[in-house]
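The data below hold one chain only, encoded as structure tokens and taken in the form predicted on its own.
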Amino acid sequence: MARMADLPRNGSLTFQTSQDHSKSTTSKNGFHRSCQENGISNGVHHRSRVTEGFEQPPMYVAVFTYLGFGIVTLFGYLRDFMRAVGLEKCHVAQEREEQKDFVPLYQDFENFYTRNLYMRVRDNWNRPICSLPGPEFDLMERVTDDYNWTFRLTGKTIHGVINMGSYNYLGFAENNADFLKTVAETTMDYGLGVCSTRQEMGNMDIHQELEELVAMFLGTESAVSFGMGFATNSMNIPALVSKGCLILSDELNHTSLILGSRLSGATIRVFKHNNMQSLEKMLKEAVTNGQSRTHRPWKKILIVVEGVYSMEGSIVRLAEIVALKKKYKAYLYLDEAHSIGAVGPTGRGVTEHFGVDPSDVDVMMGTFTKSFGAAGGYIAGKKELVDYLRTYSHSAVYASAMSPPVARQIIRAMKCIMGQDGTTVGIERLRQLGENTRYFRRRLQEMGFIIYGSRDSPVVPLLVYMPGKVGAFSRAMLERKIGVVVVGFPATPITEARARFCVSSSHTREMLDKVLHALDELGDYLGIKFSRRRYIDELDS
């Protein structure tokens, strides 16, 4: 028995699904021996091991974390009561008196977290930067007179803050006049804005040059670019799947992927993070049982994953997912926002990292906002897929075309990575990023911190756990002229608040050592060195 499914108006994604899997090479733990037979991509042998760390903290850490949230919540209800009876001033947006009988615009319970928890640590976000966001930046000093409800600038500037939060992986967010000469020339020739969509008057030769270069860089037939990275996911997934289709989404996927999946109208099922047993179980059920009520075959089954997960620092188990995708005749959508340019010996992402043929990935998505120091995103794959998206993607049809200087910056950075600029700057930056990443991760583990993710991932989450320590950590780091990003619930699980470091090739060893010294000092002061494992150098094991 076989199943047929067609993407509407796109014959290139037609597939047949056979339910005869008697020749499967899957072992009991879900690992596919066939994935070890993947060829060599870009002349680089793939890695057969996926080495990641997700160490669990001692039990008392979870207990005190829940206790901390409980205490803050209790005081939150007390303060809400005081606001209701007029004992405390209420700063929250409210409906006017004549609108009280309408459906409420502001739900008290929904805003409870914002009023009583987020406001306590609001000063750690949206800090105004007044310089280039390179390895160091300048920060405008601000203070609050009403407990973070409003801020005012003091007129002072904090200079030389080490930037450990931007996604400037290869240091292309720079202001070197020699490097940016072509970008300046493009600005003079084309101006800044296009003021039209690609289908009308905004399709320029520089956009076509960019897309041809992206396809060459990735090793795909074609590519299409978009002006916004978030919209690349949220507006293109609805063009690929719809009602009657099934999306299998990793539980830690980015919000843009989640939004795009919801907008599509397709059925969404979530599998455990990087868990091949969980994914295969869902694939098997989908192929065997079909749709929930009618048991009709799914029109399409789309697996949606990321290359590097931005909050965990983990790398997708691509080779195994490709093996599952082939076995069950599903489609694969790969978001390489944080991996393209930052992972792989020549920066070509997780396909190069694992030696997977790019043609085995049906939809390759990525952004230009990280490694390329620009803006926008792309989707690459077969020419039929790209042509289809040019016609039916809302982002391609209705959004303004990419700014020409931005496109030139991407071309400049990509040619530098590929060595087409006649220099070795690109490959040197890639090597430096790898060295910085492994050094920074190794030192943190030696100090006793719990960090998540792969040893090759430049995204380094350091677990803080307790809500009261999140704000204290960020403020103390800023006092030492180090800018960090702290993240907590609801962006992370309630017990896993963290600081997320993004390592860059532009960080010098002196900068990293200064950050590490501050972390070692604060780790002892705040008591956040929770690791119970001694570090073992994986290269020597």
Given for the second form:
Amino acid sequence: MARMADLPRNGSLTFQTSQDHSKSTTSKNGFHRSCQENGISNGVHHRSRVTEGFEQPPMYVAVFTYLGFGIVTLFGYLRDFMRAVGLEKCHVAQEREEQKDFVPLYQDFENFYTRNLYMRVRDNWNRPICSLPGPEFDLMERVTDDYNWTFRLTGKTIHGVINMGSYNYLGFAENNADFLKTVAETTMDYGLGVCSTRQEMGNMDIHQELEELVAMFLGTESAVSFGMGFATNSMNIPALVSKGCLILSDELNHTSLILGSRLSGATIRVFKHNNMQSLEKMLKEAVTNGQSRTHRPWKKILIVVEGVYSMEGSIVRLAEIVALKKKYKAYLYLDEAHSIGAVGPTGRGVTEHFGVDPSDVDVMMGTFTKSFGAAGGYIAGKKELVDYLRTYSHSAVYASAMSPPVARQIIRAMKCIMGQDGTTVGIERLRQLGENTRYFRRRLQEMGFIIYGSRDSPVVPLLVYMPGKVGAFSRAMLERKIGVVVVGFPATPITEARARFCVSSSHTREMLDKVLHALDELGDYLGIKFSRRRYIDELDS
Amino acid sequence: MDVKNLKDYLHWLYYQYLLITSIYVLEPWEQTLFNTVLFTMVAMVIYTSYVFVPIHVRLALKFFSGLCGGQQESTVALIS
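Can you return the structure of this protein in the form predicted in complex with the partner chain rather than the form predicted on its own?
Complete assembly follows, chain above in first position.
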């Protein structure tokens, strides 16, 4: 730990730790060999530069965003007033007459927001899809006669809409019969439902096979799988920490992590997004002061971070966090929901991206819902940890076991990525994803959009800022047959509404070019090219 | 052609106005209400400035010319 003495004050720790670990990367599970099959050696420190940016918009953008929210809020009050005096019919739930002296149920800000702001642009969300959500999908056309209070399906279908929103990073959401042969066979053999938990009649050979494969894929000792990704987080954190423990959580963590942390009963402290000074300050404070009031030492300190943040597209500064965790003897919980399969030269997630030894991360959590095109989640780590969770996690004890075809789909996808299926499809998809990501990000930056996140993250948030433009943007994109996800206030800070693209390896260059062309046009027409940076081509360097 | 371009441009300007003020998301009658209120306010500002600004300017000019001009005259008188 002597090398930690010279930590630079700016919070960016050096990556020395990765050097000596790279030599000792475990080959116990054949992790090494499988990587070499794909032609890329593991353990080499991949990319130490953290190329991330959160560019600030010009001042007037913030002013107009607040102004816009102000105007819409004023009209919201006007409409609420009209509803209250009976000038207008109220379509949503409201206080009942006989309960008018009770605690109000529908008068908080969230209800106001849903009723008066969200309702006006509601047509941009929950659009019904009626085909495979691959790189292209079909939408059911839907119209409204009363300004989004109710929708009516016209019966028509909009064909061939480019899908820029699914987390289908490696294109495994597919219906190619040749690829899905093993899944079909499993369905024939096992059926679809399990109808029991892992501890009772739901523990199958296919689950064992899956867990062994996951452990091998990640280079950990052991792994356990769960039927639902969200529950993997929200039900396992309470099993790991309890009252008297401290959770240090990144401010942009996903709701599942937040819910799990709250359910655990542990004290939660939030550090600034990816900010190592903030984290170190809190760790230092926690170690020196202990619990509040009693000043007993914390039983456990758990740092909870995500690999790739889903709304910002930023990649966690893992090497620095591992260094801090070792220095202060804390535990690390890494949620790789978006990064597993999508980041790293062979798809092993952020540990591979930074060349960090997976055994340095205490709890490696991830989901199968995204890159693997299936459902469920896993937790990997030391054997003791995994065995403990098998026994004590609610998700393992009470939740129904994973459906066998789903498990088979994950095995298929994972073997494909590892190159164990005897083809190079997996590694080609990974390469294609990296290429698509960098191309898409580079072109957007050239066009002058403000985008967030790391250069290698396939989640690309494009900042739109103003509430009016969010609605207009999504509608205009759909007119051009491109389906995008726009995200507003409850999920993002109020001034930072954005459109979020998820690049997939199954997007062809033509599709991306079509999207980029439409974005270029719309960027000028709607006026959302806010960037003041002159783009310097980093790819040449 | 020019007329068409100008028309397009004006359309675009109005669209930008809708987007930037976020009244794009409002229902048409609300947009009309907002535009009416804004138009009335702007019209009132313009009218009051048309009526009162010349008076204020004249008064100000008189005041400053009284200050500066008077002094100048006296200095001139002194020198001569």
